[in-house]
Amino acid sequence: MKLHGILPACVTPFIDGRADAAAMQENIARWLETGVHGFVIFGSTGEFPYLEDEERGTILAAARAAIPEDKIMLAGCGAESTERTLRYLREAAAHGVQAALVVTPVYYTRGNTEAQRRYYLDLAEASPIPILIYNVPAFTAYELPVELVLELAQHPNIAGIKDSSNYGRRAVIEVAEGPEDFAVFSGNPNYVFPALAMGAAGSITAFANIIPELMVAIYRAVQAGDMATAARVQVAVSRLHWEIGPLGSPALKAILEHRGFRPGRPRRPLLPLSPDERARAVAAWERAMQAVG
């Protein structure tokens, strides 16, 4: 299946302190109504570092059962060691995941280009499913060199990248100089329209949890050549990001709950929003939705 479109990096619903499979399925059913092209399970927004290994299998099985075969299903499988990442990759493949998002390992290898190269190449050689590089310097404090990305893109089992950097120059290079079948996904909600306009495959973002309608509207407008509409919706998305971005995934869960989803609470030590923060986040979301009609 071609990797493309708007893919929410799904929140993991922690209900009464545990990852809840039924809530995950209910949320997926709601997101499907908005026209998204697929789903990413265990991205950063899914609080993947806080998951127990047994929870991963339970949530993967539930998500696979809820996601139609004609929709894309990706899973975050990155870990600090090559062996653990391979275990997650094999587990994801066994659950019918089509490709895996693999974040850069940084605890011992931040800035070590050769270690990063070998990590991704070792995985690409052994993984039963294609992998996508995940560059997210806001969380890793490390930006994978774009020259290395282009080198890794030549491997037939490295299918693309989710680039959550402050994009600009990287997007131009990754789209223009990468192989034709190398799927570039914007991970920064401020660059959905520019990335798509330059030829990116799509967008994988946290904000597609709470405003999937707006993200899909941008994608469809670009596909139709309606750049004015795409730009107008992007402005609303960016304003929302400026207002609630610093509040992180707890804000997304607060807004999802307001929308009638079942997101649960953040897992400790991540804290839920205060009542004032929650009110501000919901008000900002309402303004974004109203701005585009």
Contents of the next structure:
4 protein chains.
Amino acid sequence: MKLHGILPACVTPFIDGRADAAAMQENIARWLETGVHGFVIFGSTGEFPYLEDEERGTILAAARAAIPEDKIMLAGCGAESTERTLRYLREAAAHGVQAALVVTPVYYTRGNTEAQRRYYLDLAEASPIPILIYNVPAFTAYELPVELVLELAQHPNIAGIKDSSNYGRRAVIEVAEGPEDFAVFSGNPNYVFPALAMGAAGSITAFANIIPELMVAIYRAVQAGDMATAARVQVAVSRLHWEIGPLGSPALKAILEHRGFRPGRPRRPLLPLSPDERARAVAAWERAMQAVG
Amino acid sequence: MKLHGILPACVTPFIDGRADAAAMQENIARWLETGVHGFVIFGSTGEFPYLEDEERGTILAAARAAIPEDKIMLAGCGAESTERTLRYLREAAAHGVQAALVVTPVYYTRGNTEAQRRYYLDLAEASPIPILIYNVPAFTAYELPVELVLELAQHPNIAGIKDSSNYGRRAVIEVAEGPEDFAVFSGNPNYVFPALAMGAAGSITAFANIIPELMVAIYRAVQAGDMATAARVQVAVSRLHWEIGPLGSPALKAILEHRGFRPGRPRRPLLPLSPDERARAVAAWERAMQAVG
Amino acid sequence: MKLHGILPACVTPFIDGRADAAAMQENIARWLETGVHGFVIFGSTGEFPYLEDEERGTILAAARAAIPEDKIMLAGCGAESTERTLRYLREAAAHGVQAALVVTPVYYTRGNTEAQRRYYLDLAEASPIPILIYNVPAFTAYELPVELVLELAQHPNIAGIKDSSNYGRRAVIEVAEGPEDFAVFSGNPNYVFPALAMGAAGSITAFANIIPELMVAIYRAVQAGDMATAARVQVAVSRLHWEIGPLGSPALKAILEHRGFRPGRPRRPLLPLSPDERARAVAAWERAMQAVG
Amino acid sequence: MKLHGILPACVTPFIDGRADAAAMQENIARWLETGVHGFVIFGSTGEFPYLEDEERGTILAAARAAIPEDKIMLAGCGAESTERTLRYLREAAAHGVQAALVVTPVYYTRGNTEAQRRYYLDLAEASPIPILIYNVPAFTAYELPVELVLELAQHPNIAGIKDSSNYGRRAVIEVAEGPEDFAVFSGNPNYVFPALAMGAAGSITAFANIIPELMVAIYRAVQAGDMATAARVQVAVSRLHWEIGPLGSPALKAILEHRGFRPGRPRRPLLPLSPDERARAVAAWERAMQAVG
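Show the form predicted together with a further copy of the same chain, please, because up to now only the form predicted on its own has appeared in this conversation.
What follows is the entire complex, opening with the chain shown before.
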């Protein structure tokens, strides 16, 4: 199945302090009603660095059971050491995950291009499933160089990238200069329409948790050549990001709860929103949703 | 005349070590053949921090004489002190400049929001011509906060912004949240199509010196609703920027010389391109120009 | 036992791909001959983000057995989630560790002062052993604000800080404005002499792995009021850091091997030094060691 | 006369909106009573980017007349273009200035090592007086690489550096690896004692405007081998910097006025302190001055 479309980077529901498989399945069922093309489990929005190993298997199994075969299922498998990432890749493959998101490791390898190259090539050689690079400077505090992305893109087991850079240019270059079948996903909610208009395969964002309808509307409008609609909805998405982006993933959980999903609470040290923040986030979300009538 | 369209931030020709008025006029005549909507004199590409005061008047007079009345003429007037900027604003007004670009001062006021606010409000009160804020972190190493931009946008004598941020989101928010008549110009060559598609007034870029035809093509395509063409040309622009952006304005002078313009040489300490760099820059430019047949 | 002195942040020996308890004990025995005042297990130099949970217990038990009762034993216990850090703190206490280093979490909480405050206060309340804050921007890409450090320093279970900031001023302020018994350890090898001269309790550094003799010499000289000697040795330390700092912890393992320790190899994706780099690192180390005759 | 000692980077008095030569002379007379070894005119504290060309000559002439022949007189001559810097260098020489501080240009050459190299070498070849490099990332937002500093230090007309980096290591390396007669001045008020203890020639700081007595005390203590006193006074200096550093040079003018100097007001867009800030700054200064009894 070709990697494409709108894929929410799903929140992981922590309820009573534990990753809750049943809530995960309920949420997936709700997202399926919005027309999304698949799901990413254990993205940054999924609080993956806070998960215990035993929770990973539970959630993967639950998600796999809830996601129809004709929908895409990706999982974040990045860890700091090559060995642990490989362990997660094998586990994901065993659970029927189609491809893996591998975030750039953060602690020692920031700015170390040679270590980055070896990391991804070692994984690509050994992984039972294809890999998507995951570049997310908001969390890692660095950018994988585009030159290295283009080099890694030549490996047959490196299938694409989720690029959450603020620099929209990156996605354009990765599409234009990468191999034909290298799947570029915009991870920046402000760049979904431009990226799709210029040839990106799709978008994987935190925001697709709370506004999947808007993201799908942008995707469909671009597919249909109706760029004016795509641009109009993008403005609504960008305004929402402007208003609640700084509140982080706790705002997504608050809005999902308001929508009737079961997101649970963020895990410590992330803090839930205050009542005021929550009211503000919900109001901003309601305004944004009017863009799809 | 409404502020809009494709406005090259013109190079200042230094020939035999001096700012050359005749060459400036010849270049303007050449750019006029490409369909641009006007000109910005003394933008960053104009090496404005290297100009002596007496050169400013010479160039402004020459440019004014060469620019038809139905074309827009802006001039960069930013300096470090409020007093000197005011002097430049009055001089620009006396030369018939329509509005002024005022870059955020760099040395002491980086990160000092209150000083920035006072700076722009003092100027807006005293300037004989409207002001456009000029946000260009590549040179100033900071971003004027969008909140402050939106606040300043309420002043009747602050007419718009040239936003050269890498963060495309800024332009979207400035368009969507600013006053109706606040003119947002994308200064980032990678964001021309998206910005125009989402409501920006136009684009002021260094790259419009060397590829005015491509910039005008994007503008016209968006105006005509032909977004597919706009997106296609944008990809060519972004690829060119990817290839020669790091070479800076000396690359623009090299390409302009190749095109038959009279750009002269960069002023010291800027260095002209090496022959190898020059050949590479010209080849990249030729590839990009094929996007407009 | 008062927290003080020169404490190497020990490398974790990975031999045949596994954390090797016997090598750890041999290394500790070697360091004990140099006059160090104690040890930090699982500091950044210990590649703690690459350790599997089962390896932590093995190494802690081995280190505890090898470290005499009259020497200080600290352990790094920081993880991303509050819950996991608490688990590591309890495990460290059970192994007889005196106090814990808790690095600022990196992924979601960079720049989120409120989450940082809650994180450290929650830990301080629940931890069976005292906590030292660990500020290390080279790896975390942010600085815990000094104001927050001073606020946290008031908690009876927050005993000190290892401050590896490049900004030496931080350590001075933390000593001067913190509580009397708040133990400030310089983590920056370039600031050991100044920090000690201005009242720091000691120094915890990567470099104390390879030049414990120099670090102890600085400490003893400052204690004896012989600042000229301390300054002279500091210059040698800073020159060494200038020469091999960019090579990272793999350089420390190479030099330790040269010294006859058993450091093993860095774990992937960290790369061992090339033969050229290794020769250069050893030569620089030999020059530095001449400062102690 | 050998470049050494404590040199305040003098404020430029703006009184009734103009650079005031008589006030400059009065201030110099007051500073001379404190034991400083000389003066720097047109440092960053002198608001040099706000000066008009005609003011430069007036102030230089006044300062030259007020500074005894046995005191050092330096002047800041850096501008953006090589040509203008050369003009300022020649003017400074004509006024009897001993050597010039040349700040790294900020606008186009940030990060462009080759342009930096050519800039300083061109100046060194043509300047009638020796040059000191001036590295001040707080204002320029970049650091001249230490490797380039060491390379430039080989030129006979490049006599030293004022290094205002927050990274104290830089000064140590510049002292240790530079030529014997390369004069390193710490520009960071938090690093005066360590830099002097490790061989720096002296210190040029904004803070020597308001606490010349403390700076001279540190210098004399280090010269006398009384490092304990030097360290004690340094702590007072660092605490003061911690308290008022963020208020910038307007705080220096407020404190100088309190001391009975004639500093005038900062030039726009710099803002004078509010009454509250002023009271806080003066109180912090009074506490610091107690370190010298």
